[in-house]
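Take a look at this single chain, the form predicted on its own, given in structure tokens.
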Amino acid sequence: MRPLTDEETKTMFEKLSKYIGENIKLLIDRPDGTYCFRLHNDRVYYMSEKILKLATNISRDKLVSVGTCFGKFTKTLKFRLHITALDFLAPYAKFKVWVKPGSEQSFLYGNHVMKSGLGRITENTSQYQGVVVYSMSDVPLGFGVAAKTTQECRKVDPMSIVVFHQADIGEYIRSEDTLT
């Protein structure tokens, strides 16, 4: 387990800023202590410095995971967010999308959000902006990328995709053997 290099930090923060903007500072400097990001086996973990100090007692080859997995670096060094980061992204999300109850299950099975399933969308959402997807009862379901702007969503036909699926809480069941 090691700290992220400058290039890795820049890549990860660019991806996080698509979803939470400048609120990244709030992830590091929290009222309950200082938190940090660490890399282990191409995965980025988010943990308090207290946990980090305790984890140094375990050898790298025996350590499976520590803290919360935020995502992983691909072989081409792109950063891919995991669904396990949703609990930290949701409170700070700049742009949100609410889906109707009938479309929740479709989204949780890994499908994109259609206009017919769109309940609400944050004003001034731009195209290809990172969004957090909520149920109508404000439960975070996952995250994705806006396929259309807020204004285009009003005029588009009901079977058009408005949010591209990236990750959802259904992955806990579908991919339970690969999530760490």
The other form holds:
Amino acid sequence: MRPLTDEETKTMFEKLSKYIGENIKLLIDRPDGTYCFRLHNDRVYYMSEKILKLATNISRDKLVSVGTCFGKFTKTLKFRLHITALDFLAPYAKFKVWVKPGSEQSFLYGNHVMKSGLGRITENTSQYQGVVVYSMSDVPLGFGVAAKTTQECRKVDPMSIVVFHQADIGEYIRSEDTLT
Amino acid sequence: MASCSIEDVLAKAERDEAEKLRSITVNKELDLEFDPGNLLAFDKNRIDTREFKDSKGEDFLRSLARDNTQLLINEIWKLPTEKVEEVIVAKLPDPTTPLPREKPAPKPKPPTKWEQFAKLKGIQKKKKNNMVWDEVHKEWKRRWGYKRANDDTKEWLIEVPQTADPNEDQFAKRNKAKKERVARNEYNRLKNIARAQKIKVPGTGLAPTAQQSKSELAQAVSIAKKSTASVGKFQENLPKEKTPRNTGKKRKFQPLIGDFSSEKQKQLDLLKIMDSKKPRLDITKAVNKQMREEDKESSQKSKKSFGKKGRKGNMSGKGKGKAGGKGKGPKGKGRKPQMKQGKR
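Having looked at the form predicted on its own, could you now put up the form predicted together with its partner chain?
Now the complete complex, all chains and molecules, led by this one.
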């Protein structure tokens, strides 16, 4: 386990700011304790310093996971956000998309969201903006990328994709082995 | 009075004697076990816990310690004494209680290169006798060491072989060879020690080899580049040569549990820099806004111009139509619907 280098921190913050904008400050600077990011086996974990100090007692090869896994760095040093970060993205999300109950299931199976399944979308969403996907009862289902701006969404036909799927909570069952 | 006092004195003297004896002799149920070599006394008598709790435990402990120490000292007095520098000293026997190890047991040394090889090949050590019969000197000489048996550096006559250079000093050649063998032996011995104690030895550069591979040549180039007084800092690259980074050096990371507040501060500063780099004016949004405004203006203009056309048509008719304006009132021409703003 080690702290992130400057370049790695920068890459990760850039990715996170696509979803939560400047609210990253609230993740770094928390009133209820010091939380930090640490890298272990190419994965970024977010944990409180208490947990970190406890985790130092476990050897590297035996340590599987600490705190919450936000995502991992690929071999080419790109940062990929995992579904396990949803708990921290959902409350701070800037752009949200609500999905109709009928196509919730489809999204949870890993499909993209189509115009016919779109319930609501925050105003002023630009194209390719990172969005958090909610069900109509305000339960966060996952996150994705807006394929169209809010205005375009109104004009476009019902069978076109409006949100590209990136991660959903169904992955907890589908990719149980690879999530840490 | 005097008799009383005498009696008193005698009684007191008796009591004092008893005290003294008491102080020396101690009665114990079980005898103590002594190990004078370690100045150790084992007291296996039962301790009455009530006595310990009742009267203050301190006094009980103190008296117990006094008694046991007294017994130990009595034992020491029984030992034979000797005088060392005008001081009478008791000679302690060997200790009988086995004590556990103070330090951990020594780890077995890792085998040397030769030992590894011998184990691999199954070579056993053969006991050799120290003396060898030297035919030349007709006497028994050592196998190795001072005045050894077959010492070729001590020859008084060396035949120059056919293939050798006639001007070469054969004696010097043999001496040099011996020196080299000694130096190599010493070097190998030190390497064995370094391997056993896991000490890192700095590289001595490259050994010369006949045919070198590409990687070996690259390594040789990098070593040559670094072998300057400034450790290669001011060496320029050849044309088309790339400076290789991280040639076998480990990356250094921040400590795992460093200063949390400074880490936080660094991350916040990084965020600030990232924010400042983002353009405050979002170009696409600005362009879209501009386009929308232009659309609005153009639609208003066309509405106005249409209204003017309508009035012109009415001028021939009644005068009231003047103020009527846009599309109201009877007209000869077909009324066009008013241009509405597209819903956005």
